[in-house]
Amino acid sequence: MRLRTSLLACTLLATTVLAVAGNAAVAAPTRYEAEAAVCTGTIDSNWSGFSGSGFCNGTNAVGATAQFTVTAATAGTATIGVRFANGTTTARPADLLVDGVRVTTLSFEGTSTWTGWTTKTTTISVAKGSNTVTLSPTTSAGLPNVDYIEVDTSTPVGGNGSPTDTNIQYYGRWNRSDPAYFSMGWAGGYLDARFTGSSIGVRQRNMIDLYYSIDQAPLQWRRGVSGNVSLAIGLSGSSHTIRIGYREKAGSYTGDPVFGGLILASGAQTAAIGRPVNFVEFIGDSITVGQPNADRPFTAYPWLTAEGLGAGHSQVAQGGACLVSQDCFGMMDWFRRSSAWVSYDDWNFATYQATAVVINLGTNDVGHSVTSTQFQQGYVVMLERVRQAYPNAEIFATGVFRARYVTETRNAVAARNAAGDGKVHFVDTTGWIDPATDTSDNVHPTEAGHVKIAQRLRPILDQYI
């Protein structure tokens, strides 16, 4: 459980981001928490999703700084990422200074809410030994809330942007058997990368709806694209980040959700990019997918919840899915597969490990004549299998929003608790959404309904991860 103490210190506490299995051996960035920096303001913990024990809430004034001491083993160029939240609609610019010398001005755009944490990345030059890194606001609005900075002083290993490029970070269940095209399984998978150069594109195979974000800008669509797709030209600056994902194959749209690599500018390359410490996997049906809303997956409650926590995430979900395999996609079994399109248990859980798993199943089992006894027994098996897959994860079994099999779900959690698994939790969702106003058809939440669910679910997960 995250500690909620407030702390103001003049020295700097550094923690190291966890390495993730399946990636090349690259030195992890060093994290410097804001609660251990010099903060002109207060160290607060009232907005969820932060790392460590708090964040720097600077005084709203020019000169109200957050100052970090960064240690480098050798002199050279370092990549620095500032994790922040700005719950206003107005950007809060700040000068970035190293040892008192201004390097650049960073624009910390509005993140919609104070729990909408995101990261701004740039490069700096550092000297061997101790370096003072300061964020100094240039307007009376002051700084955004600053959670931490991460500094990577390792020698970068440039990549070519191909699907097998080890600098690219994949989230979700991707099939990597074809090195030319990695294919996305289930819903909500995406990838992150850092690259140099003034342009960026992506290679696709057949038609698909693609969404992307460059340098943490709001996600936008390129619908019905195929082949070589240009995403941006004329980019300024030495380093950029990109996120790419696809509309899932399930539901009303069928496409080809494959990634054929990044198209880099001449002489450009990829660079290492960090991963969040926490990863949340959401298991469910069309509600967890976000159907039928047009901007799924990034308007669905799994995406909103995990992004608000600063966590990686994926949705192992399928329209029409059930818990029990009775003429239905029974997720107690299909959970162990790479997608809904394979007929055997093929997923290698060593690919990544979830720190939290959220299950929302039971809406569709009624239509397949699943009895209360069958459902409860199946849910116990489901929880056992999730625990086998993720030995250290916090598991959250949520009551479905139509209040079906809620007692059976609660009983299954109690059975696992009685068996000694104290990291399984029942989540009562009664009253979270109003079917009359927060759903489009008395079943599927609207985008506003998904926001309400995420607002209720996020603080529950935040207690444990």
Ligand code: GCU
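Positions refer to the first chain, counted from 1. Only the largest set of C-alpha atoms that superpose within 1.5 Å between the two forms is called the rigid core. What you see is a predicted model; the values in this text were computed from it and never measured. Compared with the form predicted together with this ligand:
For N145, a C-alpha deviation of 2 angstroms or more is recorded between the two forms after rigid-core alignment.
With the core held fixed between the two forms, S236 has its Cα displaced by under 2 Å.
The two forms, fitted on the rigid core, differ between the two forms by less than 2 Å at the CA of M207.
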Second form
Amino acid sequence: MRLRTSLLACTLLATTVLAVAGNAAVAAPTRYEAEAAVCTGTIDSNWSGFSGSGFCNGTNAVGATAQFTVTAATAGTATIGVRFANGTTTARPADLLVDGVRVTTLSFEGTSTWTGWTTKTTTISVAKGSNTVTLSPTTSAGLPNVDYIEVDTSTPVGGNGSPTDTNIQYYGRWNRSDPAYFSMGWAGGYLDARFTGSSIGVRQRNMIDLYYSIDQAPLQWRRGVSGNVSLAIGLSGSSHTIRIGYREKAGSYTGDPVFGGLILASGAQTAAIGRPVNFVEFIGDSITVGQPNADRPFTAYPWLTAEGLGAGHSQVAQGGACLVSQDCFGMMDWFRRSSAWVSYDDWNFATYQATAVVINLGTNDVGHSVTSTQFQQGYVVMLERVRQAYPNAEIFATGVFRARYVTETRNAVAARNAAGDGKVHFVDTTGWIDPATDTSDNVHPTEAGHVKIAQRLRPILDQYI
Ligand code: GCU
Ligand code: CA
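Condition change, the form predicted alone to the form predicted together with this ligand:
Everything in the complex follows now, all chains and molecules, and the chain you saw is the first one.
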């Protein structure tokens, strides 16, 4: 099964490459020297190895930019290389904006010396004619020294927006066995894409509540939609980003959380979009889903915590889930499934690796006669299995907010630490929320309760990832 999937991926890739080769305009990259750009700082020449007559030494401040004007013969995807030197040991991150719209953040790591010039490459979408490309530093150290940018418009790696389009970045457990409709398992799965053109829509199958955001605007709902769904028209600018996610299928809700592809404007295409280095997987029950709040998953603590860290995330969670008991989604087994509605361990953990895993389980086991001993032993097995699934992840076992099996949770972590796994941490959540004011029913946090949890959890994760 796995082999067939990867063969399919190869075939698709080969087809794409052929198509690209057939359409590609032949052109070498064009170099734009920093001394001809708008540099908020000085054009210097004291560090050798630069090209042309100098480099941009930006003022050491947030927003002290270098701005280039790039000309493209046709609209499409372009590869951009930024040649820089950062003689410090601290990265100098900067946003890369095209026509004022942020495309990505480049990290510009330290290069040890100011003569250690190196090139950072990424992909952007350009409009026909002139485009401004701006490097805007996000920390007070400002930009590294910038020698030039090179833009290659002969790499049209645009995709067609279909579910198998490799420009689309998926987060969470997606079942990809049907190339026409990728199906979101569990809760809180989403996808990010970049696209050109002035309109965007999404192809659905049966009825579903979906949420989306264009160009990082606040997420909004389109509830009860099916078929072809138009999300925006009349967009200006050369390229845009979109995030789409779906309400989880669980309990009495049987919506169809599938992604059938983006509906692009005529002649438009997708382009590559970045993926954060960190990915946090949250494993839990209704609290981790964010039930019963209407704007879950994005008002729930997992989403808030990970977004605050600039990390990707998923909520492998289900209302009523236990850790141990098999009559209530015993997550020590079920977390190895692609969704709560498959009956065997089908998930391929090689699809993505979490850099952190947060477990919040134990609230429901009480109602299923799980003994203290069973819970603790089960938790140790769970921690072993998570380690097997994610060999390098930092694992956080959180005491549940209703203070059930907290000692057992702590003991399980201690057992794994004693067995040599130092990247497993117990998180004491005592006092994080007040059941009287921060929950709707003594169990489920309100939106404000979720914010409080995220505010406590985020700095803990931040110490490790
Ligand atoms: C030094 C170096 C400059 C550099 C600056 C900085 O002054 O000579 O070229 O721009 O450090 O830290 O930004
Ligand atoms: Ca400088």
